[in-house]
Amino acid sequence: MRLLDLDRLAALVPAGATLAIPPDNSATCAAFARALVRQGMRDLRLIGVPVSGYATDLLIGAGCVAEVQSSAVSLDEAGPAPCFTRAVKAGTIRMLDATCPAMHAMLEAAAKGIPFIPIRGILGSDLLAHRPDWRVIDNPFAAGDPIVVLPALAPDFAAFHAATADREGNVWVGRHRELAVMAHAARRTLVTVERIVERSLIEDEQLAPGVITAAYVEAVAVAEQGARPSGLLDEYPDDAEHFLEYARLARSEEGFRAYLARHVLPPPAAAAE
């Protein structure tokens, strides 16, 4: 595991890599979408696990994003996401609609290490009309019931911000589990986290069930509260103006500038430094 500064992780995501990030309200990389803003990146191939959120929206604003795969993209009480919306309306970015199981399930068979997984629950569902990659078959243990089977989902990087890690690189994600699965199945891990403590979390018998040990993760950099907007487990709760901010002022591209220059761009000074 490598310690990095935040800007030092982003820059190890090249431009359309496939990155799996988590929604507003499960330790979502706020932090590390902002940084990835900053440094201009392209081409992201986005995976909302299971669906998508205040990061996917700011990146596809930013200019970011190809594609979006994920069971939906919205900033829940806020409401819609509106640089989503514009992109999918403008076909500028591809969106691969998923189900919050079907997600789950694809990456549950990258991390176990087989090719596809089968789902009840999509047989009769538009999704498969449109998904090409998703196929029928019969199941091979009873005649005559049809199952749609899933490909394994490993993406390039997953990407999610956590409470804790220690220098060994395990980082506990408490009751958060699909952290987990993300981390298992994705070829490479980064990690913003709030603090690094010195004593190794897997040896507390009390915190070690919600660790995910340092074999899954390859880079962590301190970026506290790194999930701002969004809450994080008990650590902080969710900042709702910021989001109804957010969600007003990206209506408009025009808006959508202001908060960037406001809350994700280096001031013009600091910029020119």
The other form holds:
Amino acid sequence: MRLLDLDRLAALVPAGATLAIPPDNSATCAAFARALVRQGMRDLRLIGVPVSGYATDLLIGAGCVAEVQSSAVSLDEAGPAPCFTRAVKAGTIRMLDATCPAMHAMLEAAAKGIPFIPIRGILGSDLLAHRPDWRVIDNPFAAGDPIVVLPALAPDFAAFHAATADREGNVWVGRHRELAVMAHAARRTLVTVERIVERSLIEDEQLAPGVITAAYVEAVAVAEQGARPSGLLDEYPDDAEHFLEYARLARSEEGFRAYLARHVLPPPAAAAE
Amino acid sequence: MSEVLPEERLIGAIARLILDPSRPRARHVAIGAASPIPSAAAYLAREITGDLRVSVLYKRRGNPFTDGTGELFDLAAQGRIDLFFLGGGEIDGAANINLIGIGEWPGRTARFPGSFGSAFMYLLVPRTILFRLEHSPRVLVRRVAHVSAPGTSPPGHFRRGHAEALVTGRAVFAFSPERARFTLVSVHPGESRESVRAATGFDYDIAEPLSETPAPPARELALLRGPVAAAMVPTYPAFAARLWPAAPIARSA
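Having seen the form predicted alone, can you show the form predicted in complex with its partner chain?
In what comes next, the whole complex appears, and the chain from above leads the way.
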């Protein structure tokens, strides 16, 4: 495991990569997304597992994104995701609509190393017509039972924020097991954490079931409060006011740039040096 | 007891639908994101029966899932979720729901957040209640622009159930999957068959006699303002504080 600083961690992602990220309520990598914006990232192909919010909207607004695959993009209680909504209407990003369990299932297929996975439901949804990569086959074990099959999805990168990692690169995610599926499916997993602990997380039987083992983890960076404005497990709560501030400012291009200047980009003095 | 709030009437109406004795008994109700009124209704139904599992997705409290956010869908796929709530940017007269948007795909005129789990849950959960507070011709349309999840399915498509009802800020409709058509069952106070007609973009039948959506009886109102309000405080703090300012007293309960 490599222990890097946040900017070096974000620099591992090349333009055009597919990047899987969790939604705002599940250890989202907000500080990591802000670091990608500072780097001038281009042409990202984001994958919301299974939906996405602030980080995706921020990256779209900053011009970092070419494509989004997700079951939804929204700011939950703070309302619609403004930059996402603008970009879809303007046709400046490619949107691949999905449904939550399909996102999970496609990643599970990649994690298991199988080429596709069947899933119930979805039949009769217009999603199918717009996902030529999703097919309907006859259930080979029962006649007259059409069933959807989905291709395995192995993102180039997965990124998320967690409370703790140890020196070996084991990462504790608690009950957020979808992050483990993401890490198992992705070719490289990048993690920000609140802190590095000296003891081994994997040798503690109570913690081990909530740990992603180091074999999947490419690099870790410490980013305190790295999920903000989202909360993180028992560590800190959501910052509802920040979400509302973002939702309000991002409604216009000018407001979005003001948000970037206030919360994402380095202060002008530092930038001028 | 003070006057019944419109939200309390809705919560009571949805709780009655959950407990409808003519339907298979719900043992496990799941609630998606940002659904305070359906959540309160499920909590109220739990208080009334004393025997109902209520799982609230994506919340720090009331979220029983330990195998990630996909576990809800695995439970539903196995048939372990009995009742779920869905809404829509558009809902049409055949109970199709649209969470994609309007205009050319994927929503070049208006874009909604996305389909979430609807394309899956609508077919796999035996009982669905559609809920949308806004009751207007732009939401309740003759035909949705895009189908996130279909109201009915042809024979041969694996499907466990359909919408049973549509609850809005103006009225309650029942849904017949055989006829793929809604029937107006009750209107909330201040509404009439004419006002609902004017606000609804699809055709429907009208139950005779058409009733007013009843307020929760005193016993249910007491449960609502007591243990249900207390259960809502950690999950939907802003909603609970707005409806039941006294609820913090119950917070320590």
